[in-house]
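Heads up, the chain below is alone and in the form predicted alone; it's given as C-alpha cells.
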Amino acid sequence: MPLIIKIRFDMEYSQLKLANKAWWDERSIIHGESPFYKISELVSGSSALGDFEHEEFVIGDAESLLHLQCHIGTDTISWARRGVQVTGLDFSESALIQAQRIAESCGVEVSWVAADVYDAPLVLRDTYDIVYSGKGALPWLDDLDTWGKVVSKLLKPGGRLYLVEFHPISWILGDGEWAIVHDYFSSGQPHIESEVQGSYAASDAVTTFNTTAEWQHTLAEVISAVAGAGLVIEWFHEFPFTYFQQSPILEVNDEGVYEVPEQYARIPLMYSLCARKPFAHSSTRVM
C-alpha cells in the first residue's frame, strides 16, 4: 500500500510550523554551548543515551539507522558510537550544521538531512534496520498517524521503531505544588506559547523568536498510531524517573535524574516502546 501523507492547506499549522522552526533554529545556536547538553563529556567518550536504552535495546546484527528529530545531534553521534551506521534528520538547517561540529569534534561519522519529519520518506528514499525517536520529540509534530506511516515507509521489513519519550503523564502536573492542573486529554489543538525567552537548556537566554506550538498526545494515541501504521508492538516500557525537570516538583537524585519525592505516590514520567514491521507474506495460490 503506498504511503499516504496528508498535505497541509491550513495557513495556521504553516504560520504555527514556521514559528516552531524560527523557535530550534535559533536555540540550536544557544544549545551548541549550553551545558545542558553535556557536550564536552561526549567528546570526552560518555554517551548522551540514558543507560535504560543501553541495556534494553539490542543493536544485534542491524546495520543502519535512522533518527528522526535529531536536533544538535548528541544522541544521534551516541548511537553511532555502538557501532551501527546512522543518519540524523532534522527540520532545522541551523541544529544540523552544530550536530555536524560536535560530531567531528568526536570523530563520530554521522549523515546528517535536513527535511520535515513527515517529508522524510520523499527525501531519504531509503529504508533503515532501525528507526529512533528520541526524547521530547512527538509533542512538536500535530499528525501521530502520519508519523506512524512515515516510520514504516522508512523501516525496512524485520526493521524496529524505537522510541523513548516523556510520558504524557508527566505533562499534567502544576509548576507550584503536587496537583493534576493539566488536562490530560487533548481536543488536537495546539498549545500555543510566546514570549517566552530561552529555552529549556538556557532559561537565561535571550532570544528574539519566542512562540512556539506543541501537541498533546495521550498514550493511546501514541500507542494506535504505531499499531495503526502495520508495526507490531514487542514490549513496551514505563519508568519513575526522567532526565528533564519538566516540573518544579521533581528532585533530582544521586544518580542525576528527577523523580517524584518520597512523600508522594510515584506517576510514570518517562515510556519507551519497540515496535517491528512485518515481514511481508507471500500469498500460495492452491491449485
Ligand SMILES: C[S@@+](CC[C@H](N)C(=O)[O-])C[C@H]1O[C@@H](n2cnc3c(N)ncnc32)[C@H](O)[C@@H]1O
Contents of the next structure:
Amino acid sequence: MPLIIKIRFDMEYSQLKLANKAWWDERSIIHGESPFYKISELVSGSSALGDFEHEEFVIGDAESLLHLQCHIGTDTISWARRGVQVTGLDFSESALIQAQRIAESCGVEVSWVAADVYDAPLVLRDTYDIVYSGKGALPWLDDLDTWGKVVSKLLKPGGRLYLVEFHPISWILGDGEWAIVHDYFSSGQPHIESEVQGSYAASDAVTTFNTTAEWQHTLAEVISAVAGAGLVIEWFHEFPFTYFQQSPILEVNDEGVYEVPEQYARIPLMYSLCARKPFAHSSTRVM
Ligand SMILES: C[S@@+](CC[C@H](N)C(=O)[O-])C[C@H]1O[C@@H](n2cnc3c(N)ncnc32)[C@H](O)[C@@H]1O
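Same protein, different condition: the form predicted alone was shown, now please give the form predicted in complex with the ligand.
Below is the entire complex, every chain and molecule, led by the chain shown above.
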C-alpha cells in the first residue's frame, strides 16, 4: 500500500512551531551546560533514564531504537549504552549539536536526525524495534492522533512504543498551593507563554526567545491516539513522583526524584505506557 501523507499546512501551527523551535534552539545551548542535566555524571557512566525506566522496560532482543524529541541526547545516550543501535530525532539542530558533543564525550555512537516529529517517516525512511518518547515531549505537539500514526509507521511489525510522560493531572496544579487551578480537559487551543525567561533547567538564564505554545493532552487523548493508530497497549503505569519541581510543595529525595510530602494527598505525577505494533497490522496510513 502506498504511504499517504497529509501535508500539514496550518499557518497557526507553523508559526507556533517556529516560536517553539527558537525557544528550544536557545535553551539547548544553555541546557548543554546546565547542572540539571548532570552531563558530567553521564560522561562518567551514569544513566539519565529513571530507575523505573530501566526496571519496567526490557529491551530483550530489540536491535534498534528511535528516540523522538531527543533534546540534548542525555536519555538517548543512556539507551545506546544498553546495547541497541540508537537514532535521536529532534527539530532543534542546536539541541543535536549539544547531543553529538555529549555523545562524543561519553564515547557513545548515536545517529542524530533534525526533523519535525510529524515528518519523521518521510525523513527517516526506516523502521525500528523500539520507538521511545520521553519526559516532556508530548505537550509540544498539537495533534496526538497524527503523532500516533507516525509512531506506528516508524515501528517494525512486532515493535514497541515506550512512552514516558508527566501525568496530565500534574499540569492542573497551580504554582503555589497544592490545589487544582487549571482545566484538566483540553480545549485543543495551545497554552501560549511569552514573558518567561530561562527554563525548567535554568531558571536564572537570560534569554531572548521567550514565546512557547504547549498543548494539554488528557490521558484519554493519549490512549486513544495510541490505540487509534493500531497499536496494542501491553501495560500502563502511573507514578507518585516526578523529575523536576512541578509544584513548590514537592520534596526532592537523595535520588533527585520529586515526591509529594506526607501531609498532602498524593496524585499521579508521571505515567508510562508500552504498546506493540501487531505483526498482521493492517497497513497504517499516516494522515
Ligand atoms: C522537554 S524536551 C524532551 C526532553 C527529553 N525527554 C530530555 O529530558 O532530554 C522536548 C524536545 O522536543 C523537541 N520538539 C518540540 N517540538 C518538536 C517537534 N514538533 N518535532 C521535533 N522535536 C520537537 C524540542 O526541541 C525539545 O528538544
